[in-house]
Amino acid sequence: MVSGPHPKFPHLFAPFVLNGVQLRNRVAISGHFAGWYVGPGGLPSDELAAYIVERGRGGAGLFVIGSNVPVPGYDWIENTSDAIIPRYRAIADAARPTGIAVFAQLCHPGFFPLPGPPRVTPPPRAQPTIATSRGPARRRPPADELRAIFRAFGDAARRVREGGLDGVELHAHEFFLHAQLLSPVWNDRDDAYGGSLENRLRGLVETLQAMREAVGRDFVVGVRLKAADMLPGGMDAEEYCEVLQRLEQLGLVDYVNLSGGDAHFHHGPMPRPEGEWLGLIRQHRAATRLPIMHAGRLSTPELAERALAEGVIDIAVMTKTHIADAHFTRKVFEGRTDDIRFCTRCLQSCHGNLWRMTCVYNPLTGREKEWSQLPPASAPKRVIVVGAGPAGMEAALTAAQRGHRVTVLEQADRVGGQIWAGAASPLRRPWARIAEFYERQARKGLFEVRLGARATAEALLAARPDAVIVATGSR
């Protein structure tokens, strides 16, 4: 069940009810995106369904499908016609037996470039060779066009409900349309949607009204917001508390999902502190009775449990944690923390490569459709792996799990290879989590590791292996 009384993490595994939807625990995976989410016709792919199902098997309580766009012309999941309803239904039918609830997050990318200083100064780089468009060039859409977009969110929300998903969320975070409208820096309009906070909030309210009218009072509607803009001239935490209070008064949402608004660091890169924004979230907790989800580098069960126990948050959002290990929640519940691939927060293969998202040291991520079931070997073999870096250790682990007899030869005195060089920097110490994972697996005795062993041709031939995997890195 991955739910109920737990001796070490009682709050993390306590059920929670959102407008009639029972979440089996307090662990959520927030809306995020990979290019392979999008299948033929811009509809949700089979790969996305398999990705969600694997995290359902892994014990998480909630998965939010990111980047569902309600108007045509973008490169995200297109929730623009009733053609998407059967695809949502297929996801719901596949995920429900695993016990995970599934919401869809609706988002309009907005119009670019934004006024003011750049959000992030990009490093020098070559021109991209693949399409990376996020929509049309910046312009100021007339009010009638904005209102048509807001109505489209209502139509999209209806399709979410008719598709059998459990809830819908409006994305008003980062630098997308509703965040652009809220921002006093990015919103330079002089009509009913610009100027005062009341006007800048109007687009968010009208969109949520359209969504609520489309799905009714008995369906979960949430919103993702910044805790503060963290941008000179932007909205501070007090103003966002005012937004929450206004939404609560109007009865438009069942929960709010908050994270830091900083364009550089809200994804929680490696050098940043764990649980960095919890102090900020306390201000919002004091301002509203709405259930609060929070995404902000809650990388360990201990940190999430403490935030829940103190009442700062109601649901712990642990997205990159589950990109690194789909079964994180179940392993914590069962006391198998030695088997967890803890996220390094490197952002290299997830946020840094959205179109081909995977994990830097979990090859299953993004390949769940093909690889989620590891078949046993029809004929176990004697396998020697040369090199105990990440590639060699992953090969050894996979081969051993399939039933082969595996020996790893490593001339150094520890597992991990070049990982330890990267982890030597004070700002890059989490790289060591990769080596530590493989060390823990080696200690379990699934395969043999011989340190200080040089793999000469003579030694390999004398061992008479059925297969040799050379994983000695590059020079």
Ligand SMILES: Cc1cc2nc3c(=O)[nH]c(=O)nc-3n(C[C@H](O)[C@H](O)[C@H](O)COP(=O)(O)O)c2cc1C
Contents of the next structure:
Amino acid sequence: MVSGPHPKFPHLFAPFVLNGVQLRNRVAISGHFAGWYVGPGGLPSDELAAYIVERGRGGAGLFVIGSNVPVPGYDWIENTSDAIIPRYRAIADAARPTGIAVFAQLCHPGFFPLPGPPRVTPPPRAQPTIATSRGPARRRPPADELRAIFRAFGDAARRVREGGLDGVELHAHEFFLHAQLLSPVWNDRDDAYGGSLENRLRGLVETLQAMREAVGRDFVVGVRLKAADMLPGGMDAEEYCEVLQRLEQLGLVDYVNLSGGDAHFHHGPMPRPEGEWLGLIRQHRAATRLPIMHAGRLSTPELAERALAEGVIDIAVMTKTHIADAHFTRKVFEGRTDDIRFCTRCLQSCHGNLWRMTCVYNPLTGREKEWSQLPPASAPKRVIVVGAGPAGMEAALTAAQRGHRVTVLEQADRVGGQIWAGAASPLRRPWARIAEFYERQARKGLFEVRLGARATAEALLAARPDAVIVATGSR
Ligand SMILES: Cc1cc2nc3c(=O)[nH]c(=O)nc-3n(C[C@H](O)[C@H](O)[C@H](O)COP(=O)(O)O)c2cc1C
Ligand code: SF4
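Rather than the form predicted on its own that you just supplied, could I have the structure of the form predicted in complex with the named molecule?
Below: every chain and molecule of the assembly, starting with the one above.
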């Protein structure tokens, strides 16, 4: 069910209706792209469908498919012909029985690299900033070309609707085409699309008009915007509030999904505070009656519940939270927080590895098609795992869940291995969440962990196991 009155998180599990689409709860997974989303012909892959279905089973209310491009020539999902309609249909048909609503996000990468010299140095973070697209370089497209692109968004939105998905969203945050047009940091045009805010907003409005005309009034259209540019010379929160008010007056969108500034900021490196931008979002809340979704390290149910209860946001976006654990929402609903793999915000295997996205401590992520339904072992075996670091503990957990009898031997006095060395830095404390997850799993008794136990060859032979997994790390 994952919906309805909840003693601890009443707001989080309250349903919400967006232009006729019922979301079973207030938990959304915002657009996020992985290379393996793209199947043959640039169309959505079976792996993507399985990934969404798993998050549907896991209880979230909404999944937004990131980065569908309405013009050819990019290496994201290509929504450029009606060939995509049956692929969307396959996703809708597979996801609907799980109860999750699915939107598609339309995005044009813009014209890379961004015009002009870089104006800021990205703040330090765990991973170097990566260019996520091979767009054409340093070009200021003529107005006619822009208008053709905006019309292509209309065609693409129609395909989303005809494919049976529940809504469509325009990507206008970070630093892609619509953000490049909106923000004076990048927009140095001197035509109808540059200069005043009204002009810089024109591209966004014309695109949303094309999308709205294509899908009609009775289909969800949303927009993803930054709360503020957070760049020198960029737009501040007040100007973004003006944008929201203008969009609300025009009646073009059913919701706005606000992120906290550019990717460097809305992801943020590990030490940044959780829910960091909620204070800023209060300004937008006061400026508009549009339903607000917000993403930005809302990593605990308590934090999301508070933001919803205070009315700052209407829908809590918890994206990496569900990259790390597809069943986060259901586990919260059922009070099984011990079983949650809490995201560490390390970015190492997701945003830092976009083309092969997975999670640094959840091997299922990205492999749902093959592994989400692990069958019980036909012949349970006696397995010894040597080493209680993340690899050993994950092997033990998986083997035990399949019905094998597992013992982990660890010579140290606690589970977690090298994770603790990483977590010793005050700036890297969230690494500890990995070790803590395995500690909690070990305490459940599904398998045995012997601490302070040295695995000598004699001891292993004497135990007569069927299999030994050596997970003592690399040197
Ligand atoms: C692997 C990855 C890919 C992403 N791709 C997109 C994208 O295609 N479109 C988008 O709007 N945001 C994208 N994002 C940003 C997320 O939607 C979200 O704003 C971000 O993860 C912060 O929210 P969180 O703290 O809940 O994870 C991506 C994030 C990740 C981790
Ligand atoms: S790789 Fe790191 S940041 Fe990404 S989902 Fe996993 S724990 Fe979170």
